[in-house]
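The chain that follows stands alone, in the form predicted alone, written as structure tokens.
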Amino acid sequence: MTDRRFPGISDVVTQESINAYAELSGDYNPLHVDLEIAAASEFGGTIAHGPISFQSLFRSLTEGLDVEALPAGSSVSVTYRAPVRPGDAVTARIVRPADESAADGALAASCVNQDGVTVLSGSVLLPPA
């Protein structure tokens, strides 16, 4: 069941945002920033850096908790499932585990693209309030 505290925030990824992240991070891997090389790769075009893929997840968490940053002691663990490409709209989904009797603050998290493809999945552990 979706946790109503956390909105399903979407972010549209652009080549400009990928290039800006490359500038910020210093990660100029051609798969991210070189249109010609990326087009010849197994991906057939540029793909976003990993952290761009879960930007909407962090925004959903911080907005849902009404904080600027996750509380100290929080833990986020993700696995990348599919590439994120320019033009993709990535939406965060945060849900309570099926066993709601667990009172440890654990949440299941995922991000999906506009086609419903899960681009990452994982878990969030929030410290006790």
Given for the second form:
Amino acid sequence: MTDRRFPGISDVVTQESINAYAELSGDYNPLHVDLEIAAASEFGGTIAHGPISFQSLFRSLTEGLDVEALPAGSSVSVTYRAPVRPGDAVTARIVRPADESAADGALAASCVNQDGVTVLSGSVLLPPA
Amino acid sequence: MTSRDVDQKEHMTDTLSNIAFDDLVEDDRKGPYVEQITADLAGRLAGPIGQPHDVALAPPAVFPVIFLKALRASMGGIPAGSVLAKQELRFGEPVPVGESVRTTTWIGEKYVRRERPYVVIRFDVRRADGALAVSGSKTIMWPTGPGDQA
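What would you give as the form predicted together with its partner chain, now that the form predicted alone is on the page?
To see the whole picture, the full complex is given below, headed by that same chain.
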């Protein structure tokens, strides 16, 4: 069941946003920023830095909670499932697990691209309100 | 080639390390590395990446970046050919924009699963007064395994 507190934020990842992330992080791995080298790689083109696929998830959390920073005691744990490429629209989904008794209040989180492919999945734990 | 291209090429060599799996030492702490949470860094990571926003506190997306910067300082960055597998972040005290934070990194664990080598790199980010702001880990599928040369 979707947790209605958290909007389904979508971010379109572009080469410009990847370049901006490289500039901010200092991570200029050619797989992210060099079109020629990336094209010759197993990925066939540039891919986004892993944490870029986090962005819509973080935005959904902060907008849903109406905060700038996540509250103390929050945690986010994700597994990266698939690469994100320029042009992908990544949408965050935060849901309550079907079996709530199995969780310690953790929410299930995922980010999917425009084709429905899950690019990351994991869990979010928020402190009691 | 644009000036941005030139700038990127200049950064590439020190973005990628070539540390062999066998040379990684567990619990060998590196740092702390000091980094200021600037208004530019926080603002461009508060919304869609790169688009400036006016914020007073560091948004969560700042901390993977702070960790990447510390990783570059501690081990020259992530090795070429590595694959990011997992990431975990646990949030403590919020950090006001303008404050400098101190990041420590260390190898938490390294193991082989299904014939693939994995390295768990842990980190913590502390505020100027020492309070924990964020801790977490990044699990990387390493490009070399036990016995391999980098």
